[in-house]
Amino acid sequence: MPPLIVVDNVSRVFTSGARIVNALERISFEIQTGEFISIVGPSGCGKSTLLKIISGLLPASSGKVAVNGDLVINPLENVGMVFQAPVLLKWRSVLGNILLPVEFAKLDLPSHVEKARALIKLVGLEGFEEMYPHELSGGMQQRTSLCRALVTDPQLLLMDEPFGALDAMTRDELDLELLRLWEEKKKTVIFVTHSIQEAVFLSDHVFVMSARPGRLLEMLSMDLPRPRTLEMMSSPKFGEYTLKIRGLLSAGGGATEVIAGSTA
C-alpha cells in the first residue's frame, strides 16, 4: 500500500530582516494510513513548522510533500487540526463550535449536527452541547476542540502540544480519551508533544527531531501491546523507549528531559 504522507528532504528558512534561521533542514519520512506518530524535539526545532508544512499552512523553501500522491501547494481540505489553546469562540456554544468547520465549508448543516451530537456523546460531553467555553474546564474545552477537528469526519488528525497546558490527571484522561477515539475512528494522526512519555504511550512510531535547524535523528518503533494502559508506563520496555529517546534529544543538542509546554 502506498503511503498516506511522504514528506521528502524538507527545508524551511526564515527571514527576517537581514537574520535568516534555519529551522527544518533535510526532513524525509513516509506515514501509512491509519498510523499514530509522534514527533518530539527540543524547543524550537520545528515541530510546529513541520505541522504546518505537512498541511499546506506554509510553503516549505526546499523539499516536497505528498498527501495521497498529491503534491501539497495549498491548505489540504481532509484534515483536523487541534492546538494546545482550544481557540474557541466565547459567544458560541459547546456545538457551535464543533460545528464552525462545517459551516465554512458549507457542508450539509443537519446531517453534521448528528455527527457532532455522536462525537460529544463519545468525549463525554453530553449535556453541555449549550454551555459556552468560560462555562467550562481546560479539559472540556481541548474536547471540544477534539470534536471541532473530527466533525467533518478528516483523513489526518494533526495535534500540536494539544494538552500540555493541563494538568497530569487531565492530560493522562484526555490521552486514552484520544487513543479510544483514534482506534474506532482509524484516522492518521501526528501528534507534536514536548512529553517523551507521552509520545512512547501513544504512538506506533515517535520521530525524534534534533534542536535547531530540525533534522530528523531517528523513526522509533513502539513495539508495545494496544490497548494501552497507563499501568503499562511502569513496564521496562516503556521505560528502555524513554530512555533511548531522552539520550537520542540528548545528543541531538535537546535538554535531557522535555518540559511539556514550551515553545515548538
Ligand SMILES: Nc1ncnc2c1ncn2[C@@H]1O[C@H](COP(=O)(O)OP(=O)(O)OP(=O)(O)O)[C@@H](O)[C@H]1O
Given for the second form:
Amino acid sequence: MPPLIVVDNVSRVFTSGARIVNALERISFEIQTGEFISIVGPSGCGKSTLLKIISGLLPASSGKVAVNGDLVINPLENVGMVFQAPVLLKWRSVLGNILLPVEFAKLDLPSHVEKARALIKLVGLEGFEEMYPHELSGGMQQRTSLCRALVTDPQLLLMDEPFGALDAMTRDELDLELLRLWEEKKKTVIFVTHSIQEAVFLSDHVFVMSARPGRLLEMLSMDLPRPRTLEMMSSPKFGEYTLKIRGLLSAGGGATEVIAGSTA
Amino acid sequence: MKPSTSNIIEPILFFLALLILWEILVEVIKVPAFILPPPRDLWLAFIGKLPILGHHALITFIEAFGGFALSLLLGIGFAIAVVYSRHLNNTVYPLIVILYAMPKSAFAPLMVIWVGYGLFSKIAIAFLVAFFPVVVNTVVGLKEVEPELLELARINRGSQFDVFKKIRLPNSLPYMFAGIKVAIVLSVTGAIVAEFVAANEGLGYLVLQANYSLDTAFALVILLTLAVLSLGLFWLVEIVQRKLAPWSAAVRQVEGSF
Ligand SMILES: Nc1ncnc2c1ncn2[C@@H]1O[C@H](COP(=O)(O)OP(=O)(O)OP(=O)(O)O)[C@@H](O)[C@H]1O
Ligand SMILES: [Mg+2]
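Same protein, different condition: the form predicted on its own was shown, now please give the form predicted in complex with the ligand.
Then the entire complex follows, led off by the chain already shown.
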C-alpha cells in the first residue's frame, strides 16, 4: 500500500522582524494508514509547526507534504485536531461543542447528533451532554475536545500534546481510551507529546526530534504487543525504549526541557 | 458568594446608621443648612418637589438613554466594520483612538453650535461619551479569539459568516457588556455635563438652579436621583447580560473616560 502521508524534505523558516528562526530543517518521513505515530522533542523544536504543515494550515518554506498521494496546499479536509488546551466554546454545551465542526462543514446535523452521542458514550461522558465547559473537569473537557475532533469521522487525527495539562492518572486513563478508539475506528494518529513514556506506550513508531533547528533524529519502532496495558510500562522492553529515547534527546541537546514521563 | 440574609441586612443597617449619624452631627455641630442640610430636609424637598424632579429626570433619562442607544447601535456596528476592514482599521480606528483620548465633555459648548440648544446636543454628548467604551471593548472581544478555534473553522471549511456568528460575536459579548456598563453610566454623566453648558431642562439644569438659590437639600436630592438613575440603568444592562450571555460573569474591561 502507498503511504498515507509523505513528508519530503520539509523545512520551515520564521522571520519576525530581523530575527530568523529555523524551526524545521529537512524533515522527511512516511506514515502508513492506520499507524499510531508519536513525535517527541525538546520544547520549541517545531513539533506544533510540523503538525500545522501536515494539516495544510501553514505552508512549508521548502519541501512538500502529500496526503493520499495529493500535494497538501490547502487545509486538509478529512482531519481531526486536538489541541493542548481543550479550547471549547464557553457558551455551548458538551454536545453543542462537539457539533461545531459539523456545522462549519455544513454536514447533515441529525445523523451527526447520533454520532456525537455515540462518541460521548464511548469516552464516558454520558449524562454530561447538556453541561457547559465550566461545569466540567479538565479531563472531561479534553474528552469533549476529542469527540469534537472525531465527530466528522476523519481518517487522520492530529494531536498536539492533548493530555499534557492533565494529571498523571487522568492522562493514563485518556491514553487507554484513545487507544481503544484508535483500534476500533482504524484511524491514523500523529501524536505530539513531552512525555517519553506516553509516546512509547501509545505508538507504533516514535519520531525523535532534535532541538532547534528541528531535525528528525530517529524513527524508532515500538515492538510491544497490542492491545497495550499499563502493566507493560514495567516490562524490560518498555524501559529499554524509554532509555533509548531519553539518550537520543539528551544527545540532541535539550534534554533538560523534556519532562520525563509522568505515567510511571 | 451565597446570597445570605446578612448580605442584605448589613448594608441596610449600615446606611441607616449613616443617616442617623448625619442627622445627629448636623444637629450637634450646627452646620448651616445651605452647607449640609439634615436628611430630614432632603426628604421634605424630595416630597415637595417630586413632580418637578420627575419631569426633569425624564428629560435627562431621554437624553442619556438616547445617546446610549445610539452609541450601542453605531458602536457595535463600527467595531464590526473595523475588525473586518483592514482599511477602516488603518484609517478611521486611529482617529477614533485620538478622539478617545480627548475629554469628550469639552465638546459640549461646540455641540451647542453644531447641533443647537435643544435635546439633540445633549444626546450627542451622551453618545460621544458612551461610544468609545462600546467600540474599544467590542473590538477587543471580536479580535481575541483563540487561534485554535479559527484553525478548526478553516479545517472544516467554515464560512466567514459562520466564524462571525458562532465564534467572534459570542466571544465578544462579555467584553461588549463590560463596555456597555461603562457606557450607560457615562451617558448619564455626559447628559448632565451638556445640560450644565446650555439647557433649560433636565437634572443638570435643575441642580444649577438649586445651587443658585442655595437650596442645598434639593441639590443633594437631585444628585441622589442621578445615582438612582445610573444604578437603575446599570442593573438593566446586567439583567440583559445574564439573559444574553450568562457565561460572561466577569471579564476585564478596557476602561472608559469622559
Ligand atoms: N508564527 C510564528 N512566528 C514566528 N516564529 C514562530 C511561529 N510559530 C513558531 N515559531 C517558532 O518556531 C519554533 C518552533 O515552534 P513550535 O511551536 O513548532 O515548537 P514546539 O516543538 O511545538 O514547542 P512546544 O513543545 O513548546 O510546544 C519556535 O522557536 C517558535 O518560536
Ligand atoms: Mg507545540
